[in-house]
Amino acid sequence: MAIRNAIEADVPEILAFIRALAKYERAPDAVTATEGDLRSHGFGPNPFYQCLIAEEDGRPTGFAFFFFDYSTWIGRPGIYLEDIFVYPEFRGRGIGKALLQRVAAIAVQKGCARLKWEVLDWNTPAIEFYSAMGAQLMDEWRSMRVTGEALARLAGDAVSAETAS
């Protein structure tokens, strides 16, 4: 098994991983990302994300998709792991652990204070896997999200306030 940084030519495979993950997470129709989105946001002069690809005998088997964030309380950067996924036929071979370890190593090398991610509450195998790796559930925190029209309305309120000033 090998783990490498994704390159622009990997974009179709990255999208395939994303779609496979969405299917596993019971939301196969939720993916609207395109190859163009992934290409422009991950491989331009200021990429918004990084991606690792795990391979076995030259065949992609898993990926880890992440980006840097920042903790104001700690005063140091961190890594947010957006997605980690191993194709079902390759599970149980240590690929997920190796991907998670590589992202953790990047966090340590970059002086990050933490590595964090979300997991669906019904995904018991993943929760057990992450717990075995030393991760802790943060029960007191709840994820919040604003998307689509609600995001546009919220931004519109800010734009209106700036215009009025």
Given for the second form:
Number of protein chains: 2
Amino acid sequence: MAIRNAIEADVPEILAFIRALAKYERAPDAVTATEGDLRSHGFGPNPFYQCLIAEEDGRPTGFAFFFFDYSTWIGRPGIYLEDIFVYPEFRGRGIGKALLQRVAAIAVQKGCARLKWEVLDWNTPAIEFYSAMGAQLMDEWRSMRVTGEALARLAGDAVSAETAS
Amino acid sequence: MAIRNAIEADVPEILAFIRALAKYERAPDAVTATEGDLRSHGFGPNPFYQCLIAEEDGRPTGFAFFFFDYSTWIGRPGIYLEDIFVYPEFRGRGIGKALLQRVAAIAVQKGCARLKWEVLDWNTPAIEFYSAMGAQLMDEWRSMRVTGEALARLAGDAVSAETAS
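What I would like now is the form predicted together with another copy of the chain, since the data block earlier showed the form predicted alone; can you produce it?
Full assembly next; the chain just shown is listed first.
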């Protein structure tokens, strides 16, 4: 098993991982990202994300997709792990653990205070796996989001307020 | 009321907001960030965060602290709102709403797909306020994190594995 940084030529594989993970998370139709999106946002001058690829005999087996966030309490950057996934046929070989360890090593090397991610509450195997790796379940916290038209409406109100003032 | 981008000279006020919010979130001793941390991470060449300050007659009344994340499903950056807070004595005047609207406007302007944040499950007034602004509670998701010594241990395992291979 080898783990390496993704390069631009890996974009089709990255999108395949994203689609496979969405299917596993019971949202197979949620992925509208294109190869062009991932190429321009991850491999330009100011990339929005970084990606690690695990391979076996040259075949991609798993990936970790992350970016930097910031802890206001600790006053240091952190790493936010957006996606981590291993193809089902390659599970049970320590690939997920190795990917998580490598992301943690990058976090420590960059002086980060924490490594953070989200998990579905029904995904007990994942929660148990992460807990065994030293992760804490932040059970008091809930995620909220505004997307699409609701985001445009909220933003539009700000624009109207500025125009009016 | 005015809302403006924070500048380096606002760092003491930003830290005061962070401490006040931590106290409200029942973790008054959790803030170890220093003015130096916030200065170097927010106002250098590659800032880790951005910050808006709301003012009334030159006095800071509220703040929003955020950075960019990335949606692998939509293939576009998003904004992650790490902190939003209005001092209790200035509540009920629409300051929190105006801050959230301004962050949403920045998100739309930057081509972001979503605006995301976390809320404590017992903070019903906040959840109701955000829901009224068009936000969805992502009730299936739970946050996990690895910090401090657990992070170093996880990272250390990766280093050992590399040395051994």
